[in-house]
Amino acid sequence: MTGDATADVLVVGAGLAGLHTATELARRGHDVLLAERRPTLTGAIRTTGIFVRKTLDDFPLPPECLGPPIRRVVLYPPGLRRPVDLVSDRDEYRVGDMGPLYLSAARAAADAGVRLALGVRYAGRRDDGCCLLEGRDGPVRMRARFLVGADGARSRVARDLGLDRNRHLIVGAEEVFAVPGGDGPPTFHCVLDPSLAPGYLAWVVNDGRHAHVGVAGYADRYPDGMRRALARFAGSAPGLPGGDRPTEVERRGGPIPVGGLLRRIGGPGGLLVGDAAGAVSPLTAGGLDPCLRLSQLAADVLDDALRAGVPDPLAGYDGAALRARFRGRLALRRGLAQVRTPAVAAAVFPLLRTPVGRAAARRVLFGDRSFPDG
């Protein structure tokens, strides 16, 4: 790809949000170019890949790319004593094998007619509306009717379109490795300890095939660095098989927006999806379900805009209106951010052992609501 190029829509970023938006638009007959700076979709994976029941019910994810169903969640206080054990009567979570899942989504995009450009970096949008792309064959001037930012929590597209950008971020780090099949059921272990995960939690997801061991929190509250906190947690983390740690470990990490959906996510030149739009639960930091649902909405809006050809056709893509769905989770996020010491966490944790606390935890972890429907 060299020189000048055109498209109906230029999508920047080939995560699930970008792939889904591009595929839906191409299926409706639009010319879509999807630019991804990584040379391969299986490298530099950031997400844990936890899919909730509503996503599995509503989106046709390839089952061969999903781990065994998880129904059990265990919540631990600092010190790991007297946890709260919650079990659903339904399959609540499955962990995606993200490399193969991205490749499957890319094949679906290509089959729909998306032009996928790997190893091509978005280098900015000029005053005349042209976008500059840079690849190994040299720069390309791309003229597209609309630009879609699916380029992550620190979106450059958001800046170039004059849209809102994420200001409230936590950062996460995770190790993933294969495990032998265990005797217990697949389980999601969550540790509420601000010394390990300030403002968030540490976790182990062991589905009997792989273990995901991670921590996340506010970056400025890690005095010794996140990687040291992860190493400290991994040495005594619950839910892991005994014996020596495996030598083959996949490491992931990156920023996670927790400020809720941004207010200005669309304008005359284009729109934002996924992490770029802040489409992540402020409380749980789960982003895969809202990213797919917002991408579906974005494809609907862009399809209408491309067919209508009217000024500012994206005015209805209103983050401020959708943001109201995050109000309760934003309040809980502010409360969680104030739990700064293990002593405070230990003092608050007994509330989760009460009938009201257990019911609230079950509603958060096993709920039926999904963005943007509720």
Ligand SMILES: Cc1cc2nc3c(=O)[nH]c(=O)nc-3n(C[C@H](O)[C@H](O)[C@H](O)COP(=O)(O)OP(=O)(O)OC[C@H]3O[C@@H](n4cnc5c(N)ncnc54)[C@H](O)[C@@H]3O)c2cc1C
The other form holds:
Amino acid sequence: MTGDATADVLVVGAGLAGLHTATELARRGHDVLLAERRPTLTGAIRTTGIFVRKTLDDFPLPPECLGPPIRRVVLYPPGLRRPVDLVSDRDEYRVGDMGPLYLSAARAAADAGVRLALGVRYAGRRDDGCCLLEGRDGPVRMRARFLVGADGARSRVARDLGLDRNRHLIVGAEEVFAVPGGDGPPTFHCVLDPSLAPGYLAWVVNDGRHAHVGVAGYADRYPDGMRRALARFAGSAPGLPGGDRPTEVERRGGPIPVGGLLRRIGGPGGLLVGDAAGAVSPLTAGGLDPCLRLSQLAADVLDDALRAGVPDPLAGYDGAALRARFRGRLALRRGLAQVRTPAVAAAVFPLLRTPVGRAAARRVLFGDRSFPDG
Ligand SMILES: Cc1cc2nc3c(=O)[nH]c(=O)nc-3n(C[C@H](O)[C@H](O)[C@H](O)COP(=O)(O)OP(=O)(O)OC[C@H]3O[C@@H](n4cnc5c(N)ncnc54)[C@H](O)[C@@H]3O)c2cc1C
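Next up, the form predicted together with the named molecule. The previous block was the form predicted on its own.
Let's see the whole complex now, leading with the same chain.
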């Protein structure tokens, strides 16, 4: 790609949000260019890839790219003593094999007619709406009717379109290990310990194929850095096979917006989807389900806009209205953020052992709610 180019829609970022939006638009006959700065979709993966039941029910993810179903969640206080064991009678989670899953989504995009440009960075937008892309073959000036920011939590497109930007972020990091199967049922272990994960949780998800060992929290609350906290946790984490330390296959990590959906996510020049729009559960920090659902809505709105040709066709893409659905989860996030020391965590944890606490935890972990419908 060199010189000047045009498209109906320029989508920036080929994470799940960008791939899904681009594919849905191309399937409706629009000319879509999807620009991704990574040279390959299997490199620099950020997410653990835990998909919840609602996503698995509603979106046709390729089964060969998903790990075994998980029904069991164990919650631990600091020190890991007297955990709370919760088992669902349904398959609640599956961990995506994210490299192959992105490749499969890219094949679906190409089949739908999306032009996927890998190793191509979006470098800005001029006042006249012309966008600059930079790749190996030099700069390209791109004219598109609409620009879609699917460029993650720190979206440059959001800034260039004059839309809202994520201000409330936590940061996550994890190590992925290959594990031998047969060491108990697939289980998701969550540890409430602010010395490991200030304002969030430390986790081990072991589905018998891989174990993801991670921590996340407010970056400025790690006294000696998040990497050290992760190393400390990996040394004593629950749910890992005994004996020799398993082989590490990958490291992942990145920022996670937890302030809820942004209010201004669309305007005359384009819109935001996925992390760029803040479409992440403020409580669980799960973004894969909301990014797929918001992308679906964005494709509907853009499709209407491209057909209608009215001056501000995206006025209906209203983050402020959709944000109301996040209210409960935002309140719980504020509560979790207040758990600042292991002593406070140890004091509040016994609530989860009561029938009311267990029921609330089951509702969050095994519930049917989903964004933006539930
Ligand atoms: C450590 C961690 C673990 C997580 N675990 C889970 C989980 O288990 N389950 C869950 O539901 N959610 C999880 N999340 C959240 C979830 O991963 C995200 O919400 C989701 O992946 C967002 O997808 P996205 O497409 O919006 O953004 P991303 O996947 O971040 O994609 C953005 C893309 O834009 C590209 N890009 C950025 N700038 C430019 C530019 N200028 N030009 C071109 N390309 C650009 C990037 O390279 C990237 O490929 C996790 C997040 C982290 C950080």
